[in-house]
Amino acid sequence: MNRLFDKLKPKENKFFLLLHEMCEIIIKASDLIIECVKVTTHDDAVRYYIQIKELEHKADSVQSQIFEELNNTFITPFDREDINNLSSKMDDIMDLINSCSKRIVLYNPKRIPENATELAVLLRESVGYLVLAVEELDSFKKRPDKIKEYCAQLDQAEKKADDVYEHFLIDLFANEKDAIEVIKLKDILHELERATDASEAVGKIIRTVIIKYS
């Protein structure tokens, strides 16, 4: 009877709690993934590769206990679909930065454009947005307005990497003669703009949570 009792008793900040943990591991992500892109030894990008593989174990571990706690929890903050998908997404940007930096390490390209940096710097500042969204959510139905701000501001980090991406493109196929390296580099930041894809749609579904509780 008590285990009953203990399922049915709310468990937002658990919920919470573990989102949050999400986000400082993709923040951490993040950092590490503007200097992997700055590399120029094969050597350092192997070392900052293990470091964000080892925050992608973690993150995994983070969704796992997410998915855990959904099926133990009879009474979530909100719809658990939504906590469920969110935290799903969250992992993919995880997981998209883990690929990138693990894509520099195997092809290790003759040299990395600065348009790389300018994604990673440009996915940061997504996921800085990211995650004072996140930090809202506990108090959302009080201020929701403050969460719409945040997912603006997810829109044009988004679009603004969508440029990037395009630009470097446009310059890669015009200079690069190498088909191998244009390859390479074409795989590793269409693994940073498709990170910042994910986190744009992380701002999607949290607005779904808004209008749902409105």
Given for the second form:
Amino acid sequence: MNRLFDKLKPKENKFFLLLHEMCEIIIKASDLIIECVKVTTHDDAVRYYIQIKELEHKADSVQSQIFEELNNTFITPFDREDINNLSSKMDDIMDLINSCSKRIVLYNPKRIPENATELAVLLRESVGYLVLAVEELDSFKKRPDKIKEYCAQLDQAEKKADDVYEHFLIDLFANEKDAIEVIKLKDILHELERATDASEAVGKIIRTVIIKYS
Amino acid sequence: MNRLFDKLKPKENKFFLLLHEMCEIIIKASDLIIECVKVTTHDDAVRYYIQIKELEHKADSVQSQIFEELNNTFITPFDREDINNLSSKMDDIMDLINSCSKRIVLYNPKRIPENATELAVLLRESVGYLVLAVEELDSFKKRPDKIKEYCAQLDQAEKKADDVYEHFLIDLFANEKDAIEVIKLKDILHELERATDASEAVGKIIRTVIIKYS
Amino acid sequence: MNRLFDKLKPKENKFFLLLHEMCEIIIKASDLIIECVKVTTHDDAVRYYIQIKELEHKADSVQSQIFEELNNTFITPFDREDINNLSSKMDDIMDLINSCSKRIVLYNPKRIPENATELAVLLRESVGYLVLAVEELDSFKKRPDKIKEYCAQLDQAEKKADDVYEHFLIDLFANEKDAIEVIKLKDILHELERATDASEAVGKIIRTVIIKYS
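Let me have the form predicted together with another copy of the chain next, following on from the form predicted alone.
Below: every chain and molecule of the assembly, starting with the one above.
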């Protein structure tokens, strides 16, 4: 019995509590970014950015705690790497949401297109499935199929997000004649798209963990 | 005798067959991207993009098979990491070629400069040497010098590609006055340049493997 | 006694000598980049770029030597990974400084804003603390607090650099009406900002090493 989550006992709960905290943070952040891309004034953008930045600091702190726990817990390097990958990729989602809202504040674009809201909603959807999958990890040997289903739905959301992002780019280059606005909007939405990619990457790590330990 | 490719036996052939498949895919893709940067109509660009996208899906599937094989095969983590690095970096080349052709389709630039063809030809050259080196890997203990020579030629191609990319940038900023075209072309050729970097990175991994196991 | 730097003996000095060389190179490069962003003629920019490029080649060679030493030295993979991470992240700083000066030469912007000098000075500051921390590594068991203090100061410099970069972006989008200049300057300063990020990343690796081995 040298499987991942058996080895983690009795530290197990600690890790799951920390992962759970990370989940809650990125859910909140993806709720906020939907509002942030809908703002019509700079002041509103700043307000959302401040809230998101705070969540980003919390995520950093959770990630550090996970990292320190891992180094103080006796588990093999390879397992350690999986857990660290998982939480650090979740932290990446947080960073990209933060970076998106920061760019809105710094660049102050004339208006943010509706595709941004669509993209943010799909990010929230994918993060929702991701969190469901992560929260099943402590019982994945009993119900691996549930996790696989969540990961499949996460992938669906990510594919839709890709389409939305592609349409945004086509629209942008076809219709926006102000090159500086092109730069701003391309940069802002790129962070959202990268956030959905990071969410897909978390799904891949989860699937890997299932293959390796089940 | 605890060398990499001895340990892989009798699974060895499986890995080499999969790596060989990956090689064939990126060769085809680099042939197609040369044509894709030469197109004069959007419809032609779309046609090449569709073919490249298909290859990208195939490469993903090969990469997944390699990953699963690695997890089902008893080899040490470090060796596993090398093989995984090798194939996933090759997959990166594929992704960047795909991304380049996708950008051509989405951005629809007025015209693509000739440096793009030059760059694509050098990418094809470097990928050619890379594939020769990878295909020698199963006999590298007999002929390490051949692999080293292919890697050296790969590096030569990459250096030439760097020069072409630099000249492209100088030309672009000196002559293109339409800022939106600057954004488009810079983004499109950047993916080609990154593809040659990824090819160089594969060369580095191969050299590392030789140092470690020969 | 299976701690990192004990295991390295008697090879220890070799590694520290190579790390020390790497430190000297990035110190010189960060001195040069301060001058390079202040230039008023293209010829001067080229002059600094040539010197920086030379340092970049030296850093590559040191990084290769470290890598080869690591592969010829009996130490566990995990320790090896730490040392390799450390020096390759330091090499990243060098690459980004090189890339920044290369972009100045290739893009030939009309003028480089003063924030660039501020940013380069902060990069130099952060690299200075980084080097102090790295040079303490061979005696970190005696004086871990010193290293922690240097890392804290490195973080301070990085935070200031973030602020300067943010102000640069706000200024740029508020005042620069030439979109092509926006592209150029954003790209040039982005490399400097990434260099300070890489410096912060080295700080994190050092802290990790301290947690793991002290």
